[in-house]
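Single chain ahead, written as structure tokens, the form predicted alone.
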Amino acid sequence: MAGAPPGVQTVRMGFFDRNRQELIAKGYDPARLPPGQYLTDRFPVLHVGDVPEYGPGEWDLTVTGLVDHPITIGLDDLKAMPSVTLTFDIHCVTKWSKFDTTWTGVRVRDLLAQAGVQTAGTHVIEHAEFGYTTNLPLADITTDEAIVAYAFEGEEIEPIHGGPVRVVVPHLYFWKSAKWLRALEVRDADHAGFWERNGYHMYGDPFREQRHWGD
């Protein structure tokens, strides 16, 4: 194959900027799709430990801390709730980004509202199996499309993706939205979680890139 013509330099792209060129071959709008991210139709497998199985009835919620009356309810008395099915894209802080993923489940703003948040509540802590735990701002959990969702494109989340039941918050990097969720603790104030405590970011937005603590 002939080479470049003289004095023309070839220039060799990359594979995140070859993907990018790809997601706007297919009409996609770039701007989804968050710096230092790439698209895939792949959804992978990314958790801390071992994945929990469960037995009927052995799975249930509580909504604690901060709230006036905590509550805890079983995966029948999530699913009799007002729900809601939303599309929106998803960003793992490990780079890849999926688009139009469909979820099914209930508010997060609804299941606080049962319990009564206090109003000296500024933060949730996600309580996950194993110990796993995971933080975010009031006003960031309780968003119209943040959701504990019990389906994934009109069937039962499957177990690796945090079935029976995970938190859903799509503006922010996806190890802020834990899977198998055990408990939404309210605070009045920001407490690092597993991956926080580790380096990760506290906030984790990913157009503004914030995987890492000073980000």
Ligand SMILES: Nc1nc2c(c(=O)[nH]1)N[C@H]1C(S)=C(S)[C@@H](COP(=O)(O)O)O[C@H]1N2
Second form
Amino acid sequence: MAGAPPGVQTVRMGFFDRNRQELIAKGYDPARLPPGQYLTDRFPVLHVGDVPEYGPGEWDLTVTGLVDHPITIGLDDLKAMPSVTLTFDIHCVTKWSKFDTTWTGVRVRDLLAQAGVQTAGTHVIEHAEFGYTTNLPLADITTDEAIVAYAFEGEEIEPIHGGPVRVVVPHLYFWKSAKWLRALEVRDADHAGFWERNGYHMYGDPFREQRHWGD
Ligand SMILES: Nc1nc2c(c(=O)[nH]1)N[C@H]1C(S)=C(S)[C@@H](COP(=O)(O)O)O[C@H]1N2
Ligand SMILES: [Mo]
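Given the form predicted alone above, what does the protein look like in the form predicted together with this ligand?
Full complex below, order starting with the chain above.
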């Protein structure tokens, strides 16, 4: 290429390679970034449809399906439960990843335990406002890290990011983390949720690039 001094190799790096080089230069372990993703400091907003508005006391959460006794709890009850504050990397299937996001909430498994999951239960569907749903195995929503979150970076979650309450399941693509969560339904088989019916992978492991059907 004109202008390159003799002996200097001109490497044309694409956006993703450059982003990965920058991440290494910043001292991050590149193994944290799944294949095909780029790191961003921004917090993109991604959802279908409107952002719901709740008056005081209007939001509640139901645990239903294959449970011994379905429960419905409000925000104050949720906040009175034992909570955890955890820092995660999140990975959206549209290829952005964000490192070190900090969430406070209640472990999903503690909520499920209150309702008493029946032995036949193998999967959970997260039901969000306006009919958004997403499905995952019971084992994936009962890890130490799977939470029903009500705070982000120590503040109430902004409505656009799912406030007052959203799921965060950090080891799967972020579409598996429903914003404006309203119900957790225990099922005895895997049933496709909103995006899973529309081409997205049933499981969605970012490190195996399970973006679409057949990946
Ligand atoms: N209720 C609801 N939850 C949702 C979605 C949605 O459309 N509706 N989109 C999912 C997708 S694809 C992503 S990447 C994340 C985006 O969360 P954010 O807007 O806080 O970044 O929310 C997930 N949860
Ligand atoms: Mo996403």
